[in-house]
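As structure tokens, one chain now follows by itself in the form predicted alone.
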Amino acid sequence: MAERPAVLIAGAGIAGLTMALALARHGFRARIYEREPLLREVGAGLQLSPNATRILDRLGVLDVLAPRAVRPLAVELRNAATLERVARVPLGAVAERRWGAPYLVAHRADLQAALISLVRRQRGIELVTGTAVEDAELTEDGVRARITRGWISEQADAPLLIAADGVWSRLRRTASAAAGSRFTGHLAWRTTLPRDKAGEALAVADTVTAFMHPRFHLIAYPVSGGRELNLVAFTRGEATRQAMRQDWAQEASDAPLRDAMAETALLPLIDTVPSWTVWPIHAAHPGAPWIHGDRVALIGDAAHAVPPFAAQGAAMAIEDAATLAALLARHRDNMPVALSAYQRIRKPRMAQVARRGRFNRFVWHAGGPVALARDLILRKRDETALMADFDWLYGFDAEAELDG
């Protein structure tokens, strides 16, 4: 008989694999459940902000994930009609000295082949592709998870769940019936494109850059290396039968983007672009519980999945693993005072990344009088203020912070 795990994990994205890696860092099992019966990760790029990479360096994930990588010198603020800059924030040797750790972009499916490649060298922890946990109910002693492989049901017993299993999260109503998860009125634009065949208008240097609009929204950044370019436009868009789905990767015609984009610099790149995969922006109810009777903890998007637009999801769910499992080791014999103490410490830092999601939005969609004063004041600031604005955010180190 297989010895029972410490921890049973739902989900095997960037916030199940992570926990896992952090958890048998503090000499923890776990046993992954994944839905997917091949590993395989949506989506385009993403950033890794240094309050995250800090974590994934004392893992070990920087040293698989660095080739594929890019560290960009800079994040920039262009206007989209004109492409003019109107703010940069230094990055690279300057921001990794003043944080700690170094700012990298990369893509999705790189990180979490660095993850997994990291998960199958550990003893202690057991992925199992193809079976999702589809509810758990308390015991006397842990949870008990009911799982499916295809037809099959079978039951699993752990002192502890933790459910990774992303915005759509079936294991959210374990903590509240009332929980679930909301179309936001966003959609997201995304594909990767070849570096020589981006266009003039995104000939940038190696930096992150946001082109704003009052329309639409616009982040490009290198990744796999360098040879590719990751963009991602935001839109509105209406609560259609199709946003409401269930569903991250979607085909859809290009003709919003194309509205949105008229009459800017920008608007020649969507000829350049084969096809977009169209995500709607959904986000879970920031007020429901993280944890469930002391037995099951939420983390990553299936606990505060908000809308992009502080760049901070993978981040988020990066911190929450090193917290919640720095927690579990200081608190061994008494995991409802870990599970409190890591909602209790983990909410406020959340909202406050969300403020500065809805911050960020509101600056790069301004238009008139307010487009003219945002660029007026970010011209006039120097790079150093600027950084500084950040310190809150990419200085935070989730595990120093549990002895503060």
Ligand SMILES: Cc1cc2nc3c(=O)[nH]c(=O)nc-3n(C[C@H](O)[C@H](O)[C@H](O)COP(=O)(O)OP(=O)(O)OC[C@H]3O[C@@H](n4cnc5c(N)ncnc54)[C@H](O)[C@@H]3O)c2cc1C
Second form
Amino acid sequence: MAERPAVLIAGAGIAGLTMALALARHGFRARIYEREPLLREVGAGLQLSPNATRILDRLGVLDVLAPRAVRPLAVELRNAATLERVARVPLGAVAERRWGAPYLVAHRADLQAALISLVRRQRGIELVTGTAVEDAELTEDGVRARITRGWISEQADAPLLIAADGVWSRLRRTASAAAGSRFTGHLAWRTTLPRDKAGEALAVADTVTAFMHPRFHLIAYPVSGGRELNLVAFTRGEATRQAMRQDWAQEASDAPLRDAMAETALLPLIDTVPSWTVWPIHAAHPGAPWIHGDRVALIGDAAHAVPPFAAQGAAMAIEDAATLAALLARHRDNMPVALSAYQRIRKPRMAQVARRGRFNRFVWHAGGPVALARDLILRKRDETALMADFDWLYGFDAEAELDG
Ligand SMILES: Cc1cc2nc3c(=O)[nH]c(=O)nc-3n(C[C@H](O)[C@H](O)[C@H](O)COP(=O)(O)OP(=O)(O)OC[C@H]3O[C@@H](n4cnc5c(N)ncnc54)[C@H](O)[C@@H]3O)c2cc1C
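If the one shown is the form predicted alone, what is the structure of the form predicted together with the ligand?
Below: every chain and molecule of the assembly, starting with the one above.
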């Protein structure tokens, strides 16, 4: 019997690579087109919550990633002005028992490398780099993608195209004419430091620490097997030309960050940081469709980029991939049913995560009496009650949910 044609995937980020592995697990072949000629090791750290790690485990990714990942013992919320601890949510073994999978932190490049090594070992997956998917049109029985490699332009036919081309997705336009992304007014400042060079207050032993302040928040956690500390700070920012460049690695003057941190206990601590990169936070239009003509599906940031205030963008991309692959396997000969179920199931979940991110931003950036009330309420709640707040998010099993 002739082999089924491969599903096309645009983009070899976390979404596209996980998608290919999830499809292979269900017996589908996949071809990934990645625009970049070399898969650069960009970005900094990632928190990987149990709703994502249970899927990565099933795909064999955790075994490869484990030596480079760290299992933090807790998430702590601290007041950035005084460094005082306001709340502690236990992680480690207790979190793994509660949510059925580990909470990990890792360098983004380590996750990317683990995914790529598995993709390269899978016979049913082809990874083509230096090749961009420009656009796509529906055909009678599938989709035709226009792909370019340098000056060469070609066409590729497939039963399905999965757009995993990130926050600035070109293919989003295929699904909806009015579907760009917008600058949210927030900038992310990122760096990694050798752990022993970071001040003690920043390198709080094996925790994810969120320092809260009305003008900014800063998240710190260990990566690279614990040898480095990942720092990411969020401030309001102008949509300057530099800030709008689509580049993970642009160095920037840290003056706006220093202004935001003025008169806080964190300012002297960031003197140990030699340089920061800045990343403008863009968001996708929440009302835009994620599928087009039963033959194109958007996943990851291409579908639903939001500001990362719940640290869930990569986790949602991983959940998308698991759900979509499982639905395609269930409805092998009825792609329209699989795609519309994907959109129907995933959109409410993503909306809930986006709400949680907006809530975090409000709470973490509170000032005056609101901040006092926040601290009072958080200090009163015991650790088990704080963990219970995350059951809906971290206890979620995207695949088991399809049976429920
Ligand atoms: C500061 C910051 C901190 C974050 N922290 C967390 C966290 O702790 N936990 C978490 O879960 N999430 C976090 N996120 C969110 C997370 O990084 C993203 O949601 C996730 O990386 C999205 O993955 P993706 O594969 O959808 O997109 P991307 O990683 O952007 O990948 C898209 C890929 O597509 C390629 N591409 C683009 N256009 C084309 C084309 N036309 N043809 C072919 N290829 C193309 C690109 O080169 C790229 O390789 C954070 C985000 C930021 C900005």
